[in-house]
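Only one chain is shown below, in structure tokens, and it's the form predicted on its own.
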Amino acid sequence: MIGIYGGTFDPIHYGHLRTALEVKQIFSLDEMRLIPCSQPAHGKIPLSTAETRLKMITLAISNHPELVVDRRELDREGFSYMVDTLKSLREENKDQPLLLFIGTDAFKGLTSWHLWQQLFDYAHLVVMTRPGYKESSLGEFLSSKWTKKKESLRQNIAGYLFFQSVTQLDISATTIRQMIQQGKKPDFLLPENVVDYIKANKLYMSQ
């Protein structure tokens, strides 16, 4: 199986790689790829390139070959659509199961994602919740979707949609490009050699 994380990484921290690592654990994945956005069709467009994210991801697993950057989204034009990734990946695990792991927020807006429903064509949708997270009304098409059974993720290769706890630390990228703005130290918020870079690249110092 392969799991697959996608975000803007505006840095990575970590809160993602703590995420990333867990899941990869917990669904015995063969491979966890870190996929960052280049043209986010919702949110903000990233304040770094998509050339210094993908540096900055790639010293971030340095020493964590479990973890694995993919950056086919960019060398795609245009906006950076999830479906498109998939149907790319699936093209070429055509027998794998593929999960594609989003947090609640995203979840929460799954519905004005382009194509969203397609999604399930390709992969099935993990959703990483806090413990105690109650799920609300679903809606026909993601209630007929819903599993509990994790084995059916491995014995299917796409189509259902899982709710899966995980540990989850209160940082935010955001907020890490407020401290290095306002000349706070981001240390132990994400690691160090991407702190170095980060400094070495004056990054963040000006919004």
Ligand code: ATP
Second form
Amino acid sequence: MIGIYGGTFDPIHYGHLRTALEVKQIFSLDEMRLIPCSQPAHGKIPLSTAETRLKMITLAISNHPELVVDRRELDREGFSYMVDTLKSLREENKDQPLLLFIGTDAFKGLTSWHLWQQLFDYAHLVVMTRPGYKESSLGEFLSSKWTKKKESLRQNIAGYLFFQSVTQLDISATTIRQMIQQGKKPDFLLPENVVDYIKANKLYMSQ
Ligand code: ATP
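Please supply the corresponding structure for the form predicted together with ligand ATP (the preceding block corresponds to the form predicted on its own).
Now the full complex is given, and it begins with the chain already shown.
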């Protein structure tokens, strides 16, 4: 089973890293791919270039061979649609379950994603929740995909929606960027080598 963790990672932080590692272990994934988006379709324009964000991910996971970075969205033209990413991963991995992981904040906006229903043709969707999270009304389509059986994800290569509670760290890239801009140290919110890289390259000094 292959895990997919997409995001802008502007910059990557322990909220991403901790949950990526945790779900890799919970689902016994063979591989967990961190996939930075190049051109977000949702108007959220990253402050750092895609190559810089990819570099920070590479630094962050340098001692963690269980996590890998995947640059396919940087090598594509146009908007980075997740459906295209899953389609290309599916072409490379015909028989393996693909699990797309997203946080609850991203899940709230799911139905505005480009061709969002087709995501389920290529992968399962796993929403990483806080312990005690209650699924609110999902609507007909998502309800039809929802399973509470974790085994269904291993027994099928795509098509299910699953909720998995994970340890949530209250860290966001937005807060980190704001801290840096205000001259505050972001230490201990993200890996030290990423903090050093941000400083050396004077990233996020202005918004
Ligand atoms: P920003 O503050 O710029 O919006 P972010 O910190 O939310 O960024 P993204 O790159 O937008 O990070 O998020 C990528 C994915 O990681 C999303 O699915 C999001 O829900 C999830 N995520 C982000 N922060 C956390 C966190 N602290 N704990 C768990 N998941 C997170």
